[in-house]
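Coming up is one lone chain in structure tokens, specifically the form predicted alone.
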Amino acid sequence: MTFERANIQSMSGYTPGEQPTENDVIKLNTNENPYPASRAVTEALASIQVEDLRRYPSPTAARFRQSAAAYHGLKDFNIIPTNGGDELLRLAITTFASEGDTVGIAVPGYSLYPVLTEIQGCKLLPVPLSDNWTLPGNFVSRVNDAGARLALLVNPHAPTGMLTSASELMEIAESFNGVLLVDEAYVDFVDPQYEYNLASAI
């Protein structure tokens, strides 16, 4: 006898990418910082009082949310702290897509998207990238025609590194009949002033 949900019993789990253990390897595939912590981080960690570790932190992470909101020019209710980006992805899928709903993604893409979608019992709509690795012009029409409640786009794209412009993302968001989640896990590798020139990349 088994007690897990049928879709969980039959699914394949997430397979992480290669994880080299050598210290002289820069692991861009896991978005790890190749540099040691700054002096400010070291000092902040050194100031932690061990006796304070017996208590749970603020359940709303209020001080962090206020600081992050001020830094980014947002309201604190716009900040949702999670234990890494993967938890936020899971939270978004469980919040915006019910069992049986459709979730659209561009493929190839982050291999965790299909796993999280399957855990939630949703249908996955994979939309292949164009031959030049950009989003196809019919991406929005395809996810809309499928009645997708949620679409996940990683930008800059993994694994190609292609960058979708802010104006194109805005156009997609305004045309899509569901919730568009733009996963910017690798955004720190992009110069904010950079204007992507497709012609120069082909």
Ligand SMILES: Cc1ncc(COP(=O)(O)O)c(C=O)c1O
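Basically, rigid core = biggest C-alpha set you can superpose within 1.5 Å across the two forms. Numbering follows the first chain given and starts at 1. Remember, predicted model here, so these are calculated numbers, not experimental data. Compared with the form predicted in complex with the ligand:
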The other form holds:
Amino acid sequence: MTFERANIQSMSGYTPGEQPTENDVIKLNTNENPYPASRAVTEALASIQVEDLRRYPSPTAARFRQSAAAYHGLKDFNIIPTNGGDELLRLAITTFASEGDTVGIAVPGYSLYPVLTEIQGCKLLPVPLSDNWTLPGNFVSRVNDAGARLALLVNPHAPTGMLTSASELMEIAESFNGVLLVDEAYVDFVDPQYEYNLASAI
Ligand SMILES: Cc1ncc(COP(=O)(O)O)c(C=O)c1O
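Please move on to the form predicted in complex with the ligand, as the form predicted alone is already shown.
Let's see the whole complex now, leading with the same chain.
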């Protein structure tokens, strides 16, 4: 006898991508940093007192949210601290998509999206990228026609590295009848001249 929900029983789970361990590989996948931490980060980590680990940190992460908001020119309530992007993705799916709802994604894409969608008991709408790996012009109509509640886009896209412009994303966000989540896990690889003002986009 098993007690898991039927969709959990029938799913195969997440298969992590290949993780090379050789020292001569500059590993850029899984959103890792190929370089050592900066001196400021190293000093901040070294200053942690083991004694302080007896307590959980602030449940609202108020100080972190204030600092991150000030750095990005946003408001505190725009910042949601999580253990990496995956936790935020899971939070977004459970917040915006009920069981049976449709979640739209561009494929090929991040292999965790279908897994999280399946865990939530949602339907997946995979919209294929164009032949040149850009988002197809009918992305919004595809997700709207399917009645999707949530669409997940990686920008710059993984695994293609293609960058969708801020103006195109704004158009998609405005025409989509659901929530558009732009996953910027690899945004640090974008040439700063393409940076746009996040605060004015919200
Ligand atoms: C597209 C994408 N989003 C989110 C993540 C999660 O990254 P992290 O948990 O390091 O924030 C990854 C990691 O592989 C990713 O490839």
